[in-house]
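The data below hold one chain only, encoded as C-alpha cells and taken in the form predicted on its own.
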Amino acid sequence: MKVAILGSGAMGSLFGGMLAEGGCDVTLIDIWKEHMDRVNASGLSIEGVRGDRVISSLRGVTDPREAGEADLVIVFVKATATKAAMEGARSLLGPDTAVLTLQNGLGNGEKLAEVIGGERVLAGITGHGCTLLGPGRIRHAGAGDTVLGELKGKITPRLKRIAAVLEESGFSVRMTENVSGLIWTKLLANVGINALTALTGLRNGQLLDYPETEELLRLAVHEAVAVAEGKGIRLEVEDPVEHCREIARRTASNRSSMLQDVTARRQTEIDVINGAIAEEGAALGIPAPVNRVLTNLVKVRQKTYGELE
C-alpha cells in the first residue's frame, strides 16, 4: 500500500516508521525541510518501547506533489491547520484514497469531509505515545490501541482492509461502528492530560504523583463528560476519569504534544480541547470553569513565550 503521512512531528513519523517497516510504501510529509532532508540522507531513527533502530526505506518530501497520489493518506497535522493542510494536498488523492485522521481535538473529520468530500474520510484515535527529539529522531514512549471507524459508523471492506495493514505492521487494531463516541473518548484523555502537563511540565505519569493535578485533571474529565452526556455521545469506557488515569500510567514517561508544544514556543491544540469542552458546554448551558481556566491559562503562556524566560 502507498502511504503519505501528512503532518511529520512525533506521532506522523512513528506510523510512518511502523508503515514502512511493514512493507508499504511510505512518504513523510512535512513543512520542517530540516526533519525531512534528514530522514531522507539518515533514515528515520527511533528509540524506546519497541527498541532502537533506524528505518531507511521511507522517504521524506516538503510538497505534497513531489509524493504523488496515495492509497492512504493519514493525517496528523496540528487540529489548527487541517483545512488547510488538505486544500494544498489534493494532489495525494487518486479515484479510490482513503484520508484517515488520527489527530487531536474535536472536528477534523468533519474539516476533512468539507476539502474532500465525507465518502473518502475514516476517523480513529491512537493510545500511542511519542516526543521528537530533533530532526530525524523520535523517541516511542508508549504504545496502545490504534481504533478506527468510518464517519458513517459503519465496517466496511476498506476499513478492514486499512485495519489489516496496520497490524500488519505491528500496531494493535480494534474497529469501532462509534466513531464519534471514539473521538470523545480520547477528547476525555487529553483534556485531562495535555493543558495540565503543558502548564506544569510534568511528564504524563507524573500528573498522578500530587494530589493537586490528580484533582484538576479529574474535574476537568468530569466536566468534558457532563458536556458529553449533554450531547448524547456514547463513550467508549464506564469510567472516563480512570481510563485518563490508566492513559497517564501507561504514557508515564511521556511529555504530551501540548508540552512538546508550550516547549518548543509552538502555538498548541488547546482550542479544540480543554477550549471546545469550554465552549460546547457554554452551547449547551453546562458550566466547564476548570475547563476554562486551562485553556485561558495555556493561551497567556503562548502570548507570553520569550518574556517570561
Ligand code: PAF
Given for the second form:
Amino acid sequence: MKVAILGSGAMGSLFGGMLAEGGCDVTLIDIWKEHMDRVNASGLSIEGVRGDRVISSLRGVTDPREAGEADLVIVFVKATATKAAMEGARSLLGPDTAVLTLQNGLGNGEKLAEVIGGERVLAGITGHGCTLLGPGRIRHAGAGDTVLGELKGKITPRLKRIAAVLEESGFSVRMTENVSGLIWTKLLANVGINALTALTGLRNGQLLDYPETEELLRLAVHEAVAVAEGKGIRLEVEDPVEHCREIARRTASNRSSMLQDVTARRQTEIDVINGAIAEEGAALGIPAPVNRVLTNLVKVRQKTYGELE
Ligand code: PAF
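Please give the corresponding structure for the form predicted together with this ligand, as opposed to the form predicted on its own shown earlier.
And the full complex, kicking off with our chain again.
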C-alpha cells in the first residue's frame, strides 16, 4: 500500500516508520526540512519500547506534490493546521485515496471533510506516546491500541483493509462504528493530561504522583464527561477518569505533545482540547471552569514565549 504521512512529527514519523517496516511504500511529509533531509540521508532512527533501530526504506519530502498519489493519507499535522495542510495536499488524492486522521482533539474529521468531502475520510485515535528527539530521531515512549472508524459509521471493506495493513506493521488495531464516541473518549485523556503536563513540565505518569495534579486531572475529565453527556455522545469506556489515569500510566515516561509544543515554543492544540470543552460546555450551559483555567493559562504561556525567561 502506498502511504503518505501528512505531518511527520513524532507520531507521524512513528506510524510512517512502522508501516515502512511492515512493507508499505511510505513517504513522510513535513515542513521541517532538516528532519526530512536527515531521514533521506541516514534513515529514521527509532528508540524505545519496541527496540532501537534505523529504518531506511522510506523517504521524506517537504512538498506534498513530490509524494505523488497515495492509497492512504494519514494526517498527523497539528489540529490547528488541519484545513490548510489538506488544502495544500490535494495532489496526494487519487480517485480511491482514503484519508485517515489520528490527530488529537475535536473536529479534525469534519475539517478534512469540508476540504475533500466526507466519503474519503476515516478517523481514529491512537494510544501510542512518542517524542521527537531531533532531526530524523524519535523515541517511542509507550504503546497502546489504535482504533479506527468511518466518519459515517459503518465497518467497510476499506476500513478492514487499512486495519489489516496496520496490524501487519505491528499495531494493535480495533474498528468501531462509534467514531465520535471514540474521539471523545481519547479527547478525555488529552483533557486530563496535556495542559497539566504543559503547565507543570511533568511527564505523563508523574501527574499521578502529586495529589494536586491528580485532583485537577480528575476535575477536568469530570467536566468533559458532563459536556459529552450533554451532547449525547456514547463514550467507549465505563470510567473515563480511570481510563485517563491508565493512559498516563501506560505512557508514563512520555512528555505529552503539548509539553513538547511549549518546550519548543510552538502553538499548542489547547483550543481543540480543554478549550473545546470550555466552549462546548458554554454553548450547552454546562460549566467547565477547570478547563477554562487550564486553557487560559496555556494561552498566556504561548503568548509570552521568550519574554519571561
Ligand atoms: O498528546 C499526547 O501526548 C498523547 O495523545 C498522549 C496519549 C497524552 C500521550 O502522551
